[in-house]
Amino acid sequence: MISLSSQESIYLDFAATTPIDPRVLEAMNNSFQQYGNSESVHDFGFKSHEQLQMSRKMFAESMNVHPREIIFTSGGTESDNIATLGVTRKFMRDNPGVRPHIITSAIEHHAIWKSCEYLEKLGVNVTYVPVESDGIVAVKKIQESITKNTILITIMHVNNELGTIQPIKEIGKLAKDENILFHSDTVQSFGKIYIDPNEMKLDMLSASAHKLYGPKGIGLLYIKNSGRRTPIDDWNEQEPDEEDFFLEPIMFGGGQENKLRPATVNVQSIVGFAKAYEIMEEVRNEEMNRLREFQQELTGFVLSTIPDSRLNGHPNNRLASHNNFSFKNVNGFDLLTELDQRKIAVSTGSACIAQSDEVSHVIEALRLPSEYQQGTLRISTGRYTTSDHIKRIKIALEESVNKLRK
């Protein structure tokens, strides 16, 4: 078990990545053993077939999908991307002349925002529905938004800088009403919440392995009925006719993964991802209740000790690994890096930007202050937080907050 309770460092930046389970690793270091091309036709690529295949499984039957609805990525940006760039090609290929629309929210990651940006400049048609001051998407600005060329709506479950969760079964019924592809980011929370794509009526769903003790550089898009608009029966079936797809790929080569992802299937971290996965179902629901307890112990002493300080994101509909504060005329920066110094590791929000100086478009999508949008730190526990972490951050936080402003 790996250990994070020396006085040397505390790691709260769960939110960013999460360090490798141990019995990931030594999944994955047995999945080495067969390291045959998982698309060759003999003893070698059969056996890496088989581990391919064998995670695959285990992820549809947990999702209550079909195998072939699960394609493994490079991780959530590219699944971002295949959803998005591949839904829009494919409409514009089919409707020449025909200006798409596409419905987002403020607070989207950047594989989606700049996704929808790129685009933008390709003639797409983008709306980004604000959220509340609580960091939720409203279902009704949605439906406002909803024009008879939308063809995609894309939301993410949990918001990564926030935690926010937002009403995705609620805006799956209105996309399905309204007969329109929905795309969800469950980055965040895959694997830490339950998911059923059919319940949530999602046509594609991202996730990845790093977000939930796995390895970097791997993901999944389930795409509803691998893409095709019609049901299938029988998926033994002959090849459909590609007119009968709702997205096409963003990349070209073989035949892997639906022939939606063509490159050779990196099955080792597939497997990694797969016993990431499968250990955070078994110990889910003692986690997070666990980290539901720091989180409710650090948002209750800032706002009670630290003066001037604000919680973002709704104070109970948001994630257990989430914590996310402003302090009214601190920079956040600075803050991180005086924490730093006393060996604790926070972000002031994505990893994405964090070289960045600017204000999150999260944070300003929420519409604070103005002396409170520089000050912002995201605390994320994980499963390898203590109590005594959390003692430490709080003590750290009040010193450094009241060193700062002096």
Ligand SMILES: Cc1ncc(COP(=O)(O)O)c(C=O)c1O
Contents of the next structure:
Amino acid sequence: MISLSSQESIYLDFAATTPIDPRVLEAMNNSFQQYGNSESVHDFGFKSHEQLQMSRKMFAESMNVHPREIIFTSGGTESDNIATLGVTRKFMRDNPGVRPHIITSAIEHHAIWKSCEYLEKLGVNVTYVPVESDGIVAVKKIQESITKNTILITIMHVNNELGTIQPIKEIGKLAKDENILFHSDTVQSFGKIYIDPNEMKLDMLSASAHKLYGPKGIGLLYIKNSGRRTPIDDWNEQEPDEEDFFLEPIMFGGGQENKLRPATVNVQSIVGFAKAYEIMEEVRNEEMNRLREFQQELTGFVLSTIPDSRLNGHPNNRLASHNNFSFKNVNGFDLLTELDQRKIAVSTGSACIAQSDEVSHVIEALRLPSEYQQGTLRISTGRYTTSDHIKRIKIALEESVNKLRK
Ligand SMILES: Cc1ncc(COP(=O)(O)O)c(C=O)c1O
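Can you swap the form predicted alone for the form predicted together with the ligand?
Below is the entire complex, every chain and molecule, led by the chain shown above.
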């Protein structure tokens, strides 16, 4: 048994959120010098505006899109809400009496799931396509769900609990062929897997800074053609035709962010987000390779050393940082508490339901044998994970599972 008192706490919950990278903090601190409102028409405003536009340009260049196709939001949740609610309400306004249909998956984050549940209350039809037992959506099942009223397909890129990577390129192709809008929640993958929205045939993409060592409360939504159906030749054209838009705002106020997302722009956080993304681009390969080695070591250890354990989700088609295990006849919440007492921070699944011991909809969607359902644990690694941390979690995990089973 290891002595607890002398050990530092270790954080293995990077899928819930990440610590801020010191380089991001420095960029934000410098940015606070320019405190003007980015929309103000004076030098203070212009300086802030310049920082805002430089950050936007950085994202646009990396993603091969036009800067006007990116709007900044308060994070992944808001981006997901604009994509789902904004598209559906606009359609319902334009087509009174027609009942729209949305296709999503059974493993989406609550930001999509709850938005869809709300839309159902407005009379929208929603299909929650099941996943296979490996936690991946079958494109064929999406295809089979399409109806003449399908207006939107929204499928996440990487699942937050399992780390499984969804076939968004194939889904994008299907959506394009069927002339249906396609949105992906890429909050878990953004920066960690390179995404070119045009190559993936995405009409919208949600991202969030705090999953990639940036600040909390800031994210972006990529919107193809700034939300217009007709391709844009001249980005400087005056007042576009309202009829042509495929989405509308969900909040109302000023005209910031292409009139789609009002509120004084959070320039400092945007600067931090851009810096975090830039760093991620630089270190991506090396960092992901390192985490992949940890993943293989941890998975190999758990499956070979802890009896009646299983890895949830596809063994290879997953992000390098995510490890999700189930232990037969062990309660995941008890296991998390045991590990917390050993100063190791992990999670049972999504942070949104972390305080309850109900089985998440993601784990339910995998249809695990019932003795394994309660015992899930997500161990997610990141930039500051060391081989010593992996050593400690291996020992602590084995001890804790044995203790709980006694
Ligand atoms: C897949 C996914 N979507 C959306 C969100 C919500 O993002 P935010 O916390 O920036 O609102 C999260 C955060 O946990 C997530 O993992």
